[in-house]
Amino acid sequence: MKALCWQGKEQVGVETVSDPHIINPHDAVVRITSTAICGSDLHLFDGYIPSMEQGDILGHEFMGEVVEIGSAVRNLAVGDRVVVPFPIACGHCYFCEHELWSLCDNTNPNAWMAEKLFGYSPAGIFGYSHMLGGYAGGQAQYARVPFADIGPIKVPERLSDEQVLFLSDIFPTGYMAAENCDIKPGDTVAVWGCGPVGQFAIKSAFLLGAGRVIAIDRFPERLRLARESARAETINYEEVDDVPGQLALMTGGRGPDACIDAVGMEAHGTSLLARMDAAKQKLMLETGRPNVLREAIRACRKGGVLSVAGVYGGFLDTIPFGAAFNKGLRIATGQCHVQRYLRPLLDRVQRNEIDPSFIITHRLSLDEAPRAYEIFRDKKENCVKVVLDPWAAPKAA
C-alpha cells in the first residue's frame, strides 16, 4: 500500500509499505477513504517530538470502511463504514472507565518512554511517535485499529466523509476545550489560534451558551473564517500593542470568562519573550513557544477558567504562574478524551447543528502529502485544513 512516511525533520513522502493485518483478536484493518493533516502533525514535520524513526506511518484523523475483524471484534462487520478516534484506548482500565479515554494505562507499549518525560504515560496514538506507542498512523490506504471494539464509531451512510472526518480529532478537541470553559449562557470566551481546533472551539462555544467569542490571529483568511462562518469578534494581533489589554477594554475591564489556548508549542508572538522563545526553541533549551499561554493567564479575568488545547510537549520558561494562582484560575488541560465525545457530536451533525466541513480549504491525494505539509505549515494558498485522498490518482507531471 502507500503511506506517508516521517524521513526526518521537515521530510515526509510517500513510499509504498507492507499492508497491516490482524495480530489481535481485537483488531480490525479499515481501507481508509478520506484522512487528514493536523497541527499537531506539523510538530513531528518541524522535529519537535522526540522518537520519531525513519519510515513511520503519519497520521491520526481518518476514516473508512471495516475491511477485516479479529475474532474477538462484536460490534464492527466488514463493510461497516466508520471514524476511527486518534486516541487507542482498552476500554477496560481505571481511566477509560472514568471516560478518561486519552490516558488509557493499556495502550502504550511503550510507556515508559513518556513516563521519563511526564512521570506517568498516556494513552497510546496513532502515528505519533514511538514515545506514544510507535503506531502506524492513517495517512495511509489501510490501517490497523488496535481495540477495535472500543474505539471506532459507525456513521450512517447518507453523511459524507467530510461531514465526520474530524469527529476522528479536532471537532472533539474543540468541543472539549469549549466544555472545559464551563460556559455559562452569555459568557465571553477568547480563543486564542483560528486555526481547526480554534475553530471547532468558536463554534462549541457558542453552542454550549457563549454570548460572545474574541477570536485571535494573524492571518486574514482564519480571522475572517472564525467571523463569516463562526460569528466570533476577531483580533489581529500584529495590529494590536497588547492582546490582554484589548481583551480588557472590549469586556469593560473585567477580562474573558475563559480562555482557550488552541495553539500549543509552536505559538508566534511580536513581543520580545516571543521572539526569545523562537532562538530557545531553535537551540534546543526550550520545547515549546508559551507566548499565548502567557497572553491568556494575563487575560483571563479573576475566578476564570484558562483551557488548554494546544499541545505542549515539554518544558516552557517564564509561565506567569502568580498571576493564575493569584487571579484564582481554573486550569484544564489534555489530549481530547474522544470516544466521550462520538456519539453527541455525531449526533449535532444529524441534527443540521453544525457541519464540519466548513474547516476545509483544500482537497487532495495523499501523492501530494509532502506539499500539503508545506503549505499548511507556512500558510500558504489561504490554507487552513487539509483532507487527502489516499486512493485519488497522482496528478500529471
The other form holds:
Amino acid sequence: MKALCWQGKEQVGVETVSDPHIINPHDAVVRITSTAICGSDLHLFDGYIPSMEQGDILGHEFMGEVVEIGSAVRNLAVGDRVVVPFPIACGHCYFCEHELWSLCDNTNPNAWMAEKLFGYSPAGIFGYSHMLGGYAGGQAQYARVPFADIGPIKVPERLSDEQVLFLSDIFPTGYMAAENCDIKPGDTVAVWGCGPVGQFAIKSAFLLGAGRVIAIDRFPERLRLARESARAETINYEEVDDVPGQLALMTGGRGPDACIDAVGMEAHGTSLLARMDAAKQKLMLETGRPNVLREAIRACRKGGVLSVAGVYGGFLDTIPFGAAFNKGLRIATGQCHVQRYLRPLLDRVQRNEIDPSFIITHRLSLDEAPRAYEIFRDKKENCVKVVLDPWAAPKAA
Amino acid sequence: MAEGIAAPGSPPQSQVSRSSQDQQRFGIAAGAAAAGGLLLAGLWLHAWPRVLLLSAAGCLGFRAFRAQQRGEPLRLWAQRGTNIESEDAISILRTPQELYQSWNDTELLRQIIPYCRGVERSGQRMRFTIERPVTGAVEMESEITQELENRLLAWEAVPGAEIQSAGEVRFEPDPSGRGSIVRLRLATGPSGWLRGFGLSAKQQAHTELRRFKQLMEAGEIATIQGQPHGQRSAMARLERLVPEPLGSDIMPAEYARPRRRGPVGEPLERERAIRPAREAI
Ligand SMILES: NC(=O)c1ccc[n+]([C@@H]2O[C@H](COP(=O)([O-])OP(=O)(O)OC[C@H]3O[C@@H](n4cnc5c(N)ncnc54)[C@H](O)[C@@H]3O)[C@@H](O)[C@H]2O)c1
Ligand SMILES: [Zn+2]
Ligand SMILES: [Zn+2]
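Next up, the form predicted in complex with its partner chain, please; the one we just looked at was the form predicted alone.
Up next: the whole complex, starting with the chain shown before.
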C-alpha cells in the first residue's frame, strides 16, 4: 500500500510499504477512505516530538471501511464504515472506565519510554512517535486498528466522509477544550489560535452557552472564518501591542472567564521572551515556545479557567506560575478523550446543529501530502485544513 | 547456591574495598574523564547515537560521583555475588483470586516473561526456557518455596542451577475496594542478568507486571511488532537485529484471554456496554 512516512525533520514522503494485517485478537484492518493532516502532525514534521524514527507512518485522523477483524472483535463486521478516534484505548482499565480514554493504561507498548519522561504513560496514539506507542498511522491506504471493539464508531451512510471525519480528533478536541472551561451562560471565552482546533473550540464554546468568544490569531483568513462561521470577535495579535491588555479593554478590565490555548508548543511570537524561546528550542535547551501559555495565564480573570488543548511535549521555561497561583486559576489539559464525545457529537452532526466540513480548504490526494504539509505548516494558499484521499490519482501538475 | 543468592528482602552482602586510596582516586578520575569524553562525543553526534552516548556519560558520571561520595572504588558493574534486587507494584482491576489463578497458568507466564519460549511445571518445580537473541537459549529451573492461596507465591532457583534467581509475587486487595495491587520482587545474581534475562531485575519486574496487567485487563499484550513501516535508517535496521528488550517481543496472536467484563467480581459473561458517553452533551 501507499503510506506517508516521516523521513526526518521537515521531510515526509509517500512510500510503498507492506499492507497491515491482524496481529492481536482485538485488531481490525480499515481501508481508509479519508484522512486529514492535523496541527499535531506539524510538531512531528518540525521535529519537536522526540522518539520519531525514519519510516514511521504518520496520521491519526482517519476513517474508512472495515476489511478484516480479529478473532475477539464482536461489535464490528467487515464492510462497516467507521471513524477511528486517535487515542488507542483498551476500554477496561481504571482510566477507560473513568472515560479518561487518552490516558488508558494498557495500549502503549513503549510505556517505559513515556514513564521516563512523564512518570506514567498515557495511551498509545496512531502515528505519534515511539514514546506514545509507535503505532503506524492513518495517512495511508490501510491501517491496523488495535482495540477495534472499543474505539471506532459506525457512521450512517447518509453522512459524507467530510461531515464525520473530524470526529476522529479536532471536533472533540475543540469541544473538550470548551467543556473544560466550565462555561456558565453568558461567559466570555478567549481562544488563542484559529486553526482547526481553535475553530471547533469557538463553535463549541457557543454551543455550551458562552456569551462572547474572542479569537486571537494573525492570519486574516482564519480570523475571518472565526467571525463569519462562528460570530466570534477577533484580535489580530500583530495589530495590538499586547494581547492581555487588549482583552482587558474588551472585557471592561476584568479579563475573560476562561482562556483556551489552541496553539501549543510552536507558538509564534515577536516579544523578547518569544525570541529567546525560539533560540533555546533550536539549541535543544527548551522543547516548546510557550508564549501563548504565558499570555493566557496573564490575561485570564481571577478564579478563571485555563484550558490547554495545544500540545506540549517536554519542558518549558519562564511560565508565570505565580500569576496562575495567585489568581487562583484552574488548569485543565490533555490529549482529548475522543471516545467520550463520539456518540454525542455524531448526534449533533445528524441533527444538523453543526457541519464540521466548514474548515476544509484543501482536498488533495495522498501523493500530494508532502506539499500539503508545507502549505499547511506555512499557512500558504489560505490553508486551514487538508483532507487527503488515499486512493485518488495524483493531479497532473 | 553457586553465587550465594539470597531471597529478596535480605540485605545485600557488603563489599569491603581493599584497594588503596590512590588507586581509588585514580579510578574515579579516569571514570570522570571518560564520562566527559562520552558527553562531548554525544553532543557532537545526533539522534540515537547521541542518546546512547549521553546516557552512557550520565551513568558513568553518576557512578564516579557516587563512588567519590562514598569513598568506594569505581565499579562499572556489580561484583560477583552481589544481589541485583528489585521490587515493583502495579494495580489491576481484577480480584486477587483471579490474579492468583492466572499467575499459576504456565501459558500466561510464558507470555509475560521477556524472551520466554516455554514454561513447564511439575509439582513444585518449574522449568523456564529463555531464548535471548544473542546468548541463545538457557534453561532455568526453580522451586516454589511458599504458596498462600490467593495471596502469595515465592520461588527460588534450585541449588546448583546455572542461573540464580529468586522471586516473590503478592496479591493484595486494593484499598479502594476495587481490583488488586500486585507486588513483584525479583533478585538475580550477575549471571542472571548477563545470561538469563538481559534485563535488570528492575526492568524485568516492571515488564512482567505490565504485561500481566495488559493480559488481565485488556485481554492482550499491546504490540507493534509486524506492522508496516517505510524505509528505516541504517542505524535503526542495525538496532532491529536485536528485538526490543522492553517492547512486546512476543505475539500473543491466537491467545486471547477473556477480558474482565463489568465491575470486579461480577460474572465475566455480563454484557459490557461500551459506555454511551454522557447524555448531558
Ligand atoms: N489536545 C488534543 O487532543 C489535540 C488534538 C489535536 C490538536 N492539538 C493541538 O492543537 C494545536 C492546534 O492545532 P491545529 O490543528 O489547529 O493547528 P494549526 O497550526 O492549524 O493552528 C495553530 C494556529 O495558532 C496560531 N498561532 C500561532 N502563534 C500564535 C500566537 N502567539 N497567538 C495566537 N495564535 C497563534 C497560528 O497562526 C495558527 O492559526 C496544536 O498544538 C495541536 O497539536 C491537540
Ligand atoms: Zn490531531
Ligand atoms: Zn484502558
